[in-house]
Amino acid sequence: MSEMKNIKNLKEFSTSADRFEGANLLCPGCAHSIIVREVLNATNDDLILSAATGCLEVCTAVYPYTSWDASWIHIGFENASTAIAGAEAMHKALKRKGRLKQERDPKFVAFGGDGATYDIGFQWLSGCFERGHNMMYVCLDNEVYANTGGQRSSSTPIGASATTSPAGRVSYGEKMNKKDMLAIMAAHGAPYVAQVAPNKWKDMIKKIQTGFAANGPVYINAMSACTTEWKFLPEDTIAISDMATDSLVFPLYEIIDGTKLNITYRPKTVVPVEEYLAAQGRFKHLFKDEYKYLIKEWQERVDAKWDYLQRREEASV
């Protein structure tokens, strides 16, 4: 089991030793660095890390510099999961042969964006979970291929304007609903999967530490608001993240052993989905008369998902 820190408050957490340095080329306001820092600071154990091609990789490892103060490898777009799974399998084999003398095993963590996770790297990730590697996979979910020009992914929500699903005179943008990746990974029988957001840092740290303590593959879906492609001001990242969780567009919950579901955050005041959409330029066209019906459908869909999660939670008590 991972040694867990007793984090009392944000000030204490913010002054803890960093293994992800502040110097990087991520966009001002990018939530990626907040999430990664919280993941790495959630344990005192040694870390073995991998990152798929994407915003995180290209902005934190510009040779000869690096933002990573831990063992780290960049691997292809699709196989950050298999790289870290290979390191975990090698460590297990060397330990069995008596060639490693560490008192505590390191934690193995892979990072990937939604393009590298939901789409390009899905079969590799699925294989890692099927084989039961003792690893954590963190998806930095900004709902778009932000590193390569803002193309849609299967995480892009319906109605969003992206470069490969642009809104215009004949289209309202993305036509498909966002893939339910958390349910898919839970269906693998994983010991722990969870959805997190950087604005709810205590909830996030608790889930990361629970994941580190689990035995087997762990999946974390982290909402990562993207100022560039979602089209909001850089200083509004946390405000947008608050709206995402408080509107229930991005509900925070966990699933244990593929069956037991716990909702971990219930907003005191639920924000209308319309307000969340209005705060982002990628949805501005939905407020035209011909597309307003989509906002109503958005609200109905979010309400239905929240009702479903609550019924699941009650049924799994």
Ligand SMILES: Cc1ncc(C[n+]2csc(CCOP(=O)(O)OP(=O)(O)O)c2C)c(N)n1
Contents of the next structure:
Amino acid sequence: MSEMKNIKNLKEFSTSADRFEGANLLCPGCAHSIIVREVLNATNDDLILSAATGCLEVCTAVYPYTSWDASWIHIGFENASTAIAGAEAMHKALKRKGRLKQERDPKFVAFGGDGATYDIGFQWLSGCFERGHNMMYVCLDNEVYANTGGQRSSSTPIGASATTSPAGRVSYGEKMNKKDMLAIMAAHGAPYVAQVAPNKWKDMIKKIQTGFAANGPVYINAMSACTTEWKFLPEDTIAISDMATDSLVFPLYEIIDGTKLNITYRPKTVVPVEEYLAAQGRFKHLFKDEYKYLIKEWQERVDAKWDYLQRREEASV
Amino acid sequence: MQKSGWSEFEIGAMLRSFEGATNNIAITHQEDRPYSKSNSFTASVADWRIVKPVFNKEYCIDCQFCWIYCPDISIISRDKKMIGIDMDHCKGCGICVEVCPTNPKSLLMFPEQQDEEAALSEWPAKEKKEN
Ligand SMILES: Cc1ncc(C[n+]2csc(CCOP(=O)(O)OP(=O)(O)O)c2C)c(N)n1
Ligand code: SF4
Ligand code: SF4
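Swap state to the form predicted together with the ligand from the form predicted alone:
Next comes the full complex, this chain leading.
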């Protein structure tokens, strides 16, 4: 295996030469690109990448332009995972037959939004994990189908207003609980599954590098704050992300070999969930008198999940 | 570049990021890369901006927070130093200003049409800490 890139601190990390380019068409302040930069910059190895249809793909491959400085493929909405799994299988076969022109070990990484991951590409992703490809799948989890105008996905949290679950006189918005993708992917017996957030770059790099070193399929759930659909100002992407990790709405943890769970970030001061909700337009209606009970329920859900994660960590199962 | 109409698109298309062979792109900075015309690096989104960040070197401590959090690869850092902003690719989101920890900030947003010298001359003084 190739050498791990040594990233001791941010100054050193800033000497990286990005393999993702500007003048893509992602919204100003979009967290997708912050995540992509952190993932790609975690290694100097060759990269073979794919993206599912969605904001990242649509905005970085606008004919006649590409924003990728590495091999990159887009086929459809559902098959970013299988496209990269196919490339990985081919690389493995050529290597076994001694037909590789150069002995290089590229990293195989697929990106997909939560629509592509939690819903539409789910069985394809599951198949890749069952077959045990040596690949990393990064879900850019903005909890909505952003590229097509904000429809709900099975990652959209309770109470969020989305275009297919709008809040109004008769509804408080999304009613279904967010799917626990990390648990599902860990249940495949994957060697490494982790939740990351771009504002915690050091935690992110460590997990991406652990993922690159793992042998088998790796699932990374990356929280991606979406200025357009979550409805906050573009300059606040990092501030909102901080609220998400510090309120434990997005707890940062990893699951090794399908079972062993480690919490990787414990906020010094835990921010009330209410603050996180109040900062985003998609939850605005929850602050009306008739819906305020939902904020309390939100806090209880977050507390219960945090309690569960801590018990899992302690029991080491 | 000649642009095609929608009905002239190929069913599948391949775009090359670079002209000719490349080696070690992962350790080659932008100024030394043989970008092709198909690389979005050669395009600009400067006209998206209504406000722009201005960099004041005097207060910068090279912490690199702006570099890591700029979504648009528009903070230019070389040899661990922040050396400027890539105004062809900056979309004016303002994240770099928000994450800058110095007092006063080393990056501030100004109207796009503002003259840079003028912006630097009206830079705010150090703010007193609130108790
Ligand atoms: C099979 C299929 N169904 C629907 C679409 C239309 N479509 C394109 S992008 C998109 C939304 C993508 O949402 P998500 O995966 O969450 O990524 P995001 O845009 O939020 O990053 C949809 C519904 C499609 N391209 N293919
Ligand atoms: S809609 Fe959201 S995810 Fe899509 S480009 Fe804009 S900020 Fe990014
Ligand atoms: S305003 Fe946004 S795009 Fe421009 S340099 Fe700052 S962080 Fe980057």
